[in-house]
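Here's a solo chain for you in structure tokens, the form predicted alone.
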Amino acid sequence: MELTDTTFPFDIAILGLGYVGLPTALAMNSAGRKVIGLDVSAERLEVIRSQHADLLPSDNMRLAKALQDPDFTMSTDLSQLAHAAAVIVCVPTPVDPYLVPDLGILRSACASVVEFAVPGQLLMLTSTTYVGSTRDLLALPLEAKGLLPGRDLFIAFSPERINPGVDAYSHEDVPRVVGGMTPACGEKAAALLSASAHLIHTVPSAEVAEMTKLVENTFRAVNISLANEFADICHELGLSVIDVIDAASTKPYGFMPFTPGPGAGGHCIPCDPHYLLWQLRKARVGAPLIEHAMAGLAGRPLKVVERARRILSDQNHGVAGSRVLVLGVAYKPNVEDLRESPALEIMSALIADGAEVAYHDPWCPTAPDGHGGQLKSVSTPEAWNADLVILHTRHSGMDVDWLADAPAVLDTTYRLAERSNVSRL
């Protein structure tokens, strides 16, 4: 695919300008493409225009340049999809409270792509989803309109590989996997991605690319769950799990370190494996290892709550009436993302037990309390006089020295120095 296609006003339309779509749009713009970013939320576009989006410093620099670039535009008008040589779909694929995939946003986005598709376009999904979704949601509806992949237009899947809050790898240095509905589709998609990624790995089909993403995040989920189990085992045996993991990490082969914590948040780990499990249930195929790992991750926040109850009891406090401060509520350090954060379930459960709960997180000024209300981050956590502090997320630069004087601390990061007032799960 040529860098520019004069038959279309835009080289690329990015549908969905969230944690994946916005960095993708900025990388493509930085590579010299004419980009239009599309999102159904006018509020989201205003956040981006005001440069208040949650981005890495490198992407913030790209955004400042892009906002001054006439080749970078944004709109809520989805009919603009017809004016781009390539369309990349980057919308959320969450699960509902019953851990069933919620495909509503993806179905709606794909329906818009199908509605405005024109011959010659490349249409590519990046949202994590079930195996076969590219075929079901794009290829088959377009074939029903008489547009065949590989002949009239090109359809592919390339899983996103954005790591929010981590700048260890630039967008261009992360290899991209891509699979097309036909070999010609794969070639077109690989050529497009090569403008913003140095290494492209083309696989035989869209289905292989879809499964690749599910394997990546299921691998992480299983290993985090295993690390949590070892944390529990080490606690019973009076050992530091971090000492054990750090020692095992000295082996240069056959081991990859994962660290325990209060659960798993964000979009990928707590959600993506359920797309695979959901699909397997329809086929009556079991995946007991994955199922056990996901159940363990889902139950981890309530283990934190139970441990908090025991610590308060040891201080002769009941949970009801106790003052509990959660330090850091984002799902990972250095992001303002609360999606699936274990902290939300922890705070909700403690509030339900009658505790007075507050939190401090400079990245997240407000957070839902789980009971229809909102909590606001306290500005001086050390002055809140908590009976128990739960260290949930330790952002860069976060002051934790004052925890030495706290009555009791529950360290879910496993990284605080050993002290008489520090407990772990």
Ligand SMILES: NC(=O)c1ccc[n+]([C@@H]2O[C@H](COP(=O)([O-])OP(=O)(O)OC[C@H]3O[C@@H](n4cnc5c(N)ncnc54)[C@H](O)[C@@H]3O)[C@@H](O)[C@H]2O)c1
Contents of the next structure:
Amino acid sequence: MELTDTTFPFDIAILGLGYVGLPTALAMNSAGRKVIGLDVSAERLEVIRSQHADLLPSDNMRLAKALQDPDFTMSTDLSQLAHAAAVIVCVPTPVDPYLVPDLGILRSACASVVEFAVPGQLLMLTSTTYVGSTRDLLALPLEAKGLLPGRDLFIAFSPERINPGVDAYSHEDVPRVVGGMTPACGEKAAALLSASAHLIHTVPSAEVAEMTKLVENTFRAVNISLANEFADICHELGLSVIDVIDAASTKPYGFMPFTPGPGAGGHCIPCDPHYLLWQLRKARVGAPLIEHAMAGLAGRPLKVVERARRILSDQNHGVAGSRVLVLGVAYKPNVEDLRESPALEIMSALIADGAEVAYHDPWCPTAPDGHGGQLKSVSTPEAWNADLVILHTRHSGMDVDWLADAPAVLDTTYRLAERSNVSRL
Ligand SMILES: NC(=O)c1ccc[n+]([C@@H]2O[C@H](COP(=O)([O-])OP(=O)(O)OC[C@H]3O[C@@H](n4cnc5c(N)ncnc54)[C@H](O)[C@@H]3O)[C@@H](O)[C@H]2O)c1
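With the form predicted alone in hand, show me what the form predicted together with the named molecule looks like.
To see the whole picture, the full complex is given below, headed by that same chain.
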């Protein structure tokens, strides 16, 4: 099968046009491929068509071009999957409130891929998931339909490494890891990806590729947790953890800096390691280091609340009735993404304790309050008269000068200049 195979009207169908799928579709379109983007949400397609999707400026430019290009189409009609030479699955893989993987969306998306699969197609999973997903959700159901990988069609896994909100690396400059169900599947998938990535690293199996993503994000989770622990240790010893980490970072080998903070948010770090832990539980295999790190991350937002309580108490305030403003609620700078943001848990806990809570975030006009309601970003935080400001996420260009006049500031970014009214987490 060539990517320019004339038997298929589309070169590539991207299933799931979110933070990962949309930039992937745009990169493939920029590389001259005929792309159809598929999503179950008509609302999401409208956001994309009206150019309101949360994208890097470079991807916004690509989108403006793609919307004028007859070789870029979008649809909610998943039967279109049958008309693409290659299918790339980019749907969410969240965890539920009990931190158990919620595979419902991935299962449903893969069931659609299986339903509409036709011989000759290349089917590639990119959603982060447990080891064995590509086999369980694509290869085995297709084999049951008489379609064998490597013979009738091609099946592979390639983890996505996109970093929303950060434009340090272009889509094309981030190497891709890929593993096929058979060597031929791996080769087909590598050929597809080479259109939008300069470097492809092919591994021996889809399972190795699945585990690669879990290692990458578990590595980050463990190290963020370690950085948080060092922050607490430094706090007790009266040291600035940032001074310490910056100094350690001068070592040219054997050290990689991670920054402490209010917890870990987004769709990756707080979720992905739980896919690994979940499957290890079934195998009765322990992973105490990872479990500890994940528990540390999950407990971090309540540490912020505890610290806020102490700062208010030092000012002779109880939490109940105090006015607390959270500055920046997105899970990281320069994105609109609120998924798993520690800020949500912090605000919810403070509200439960009777505080009057507001927030300011130009990227997030509304945010759930954790009690069934919605909060709206206040436009002039400096005029809100907070007893305590919690700096949670510092977007580029965010004004923090006014914090010099706030009665008390809790800096969970560890980066604010030292001042008498500033406490570090
Ligand atoms: N967001 C990141 O920074 C990032 C980075 C690397 C990898 N990943 C992984 O990529 C995957 C996708 O994450 P995301 O952040 O792009 O998710 P997202 O929530 O931004 O987007 C997913 C899209 O899929 C659509 N969708 C849901 N169910 C569908 C279905 N059955 N069929 C078709 N479309 C469906 C949704 O409407 C949504 O538009 C996840 O596995 C995630 O772990 C995410």
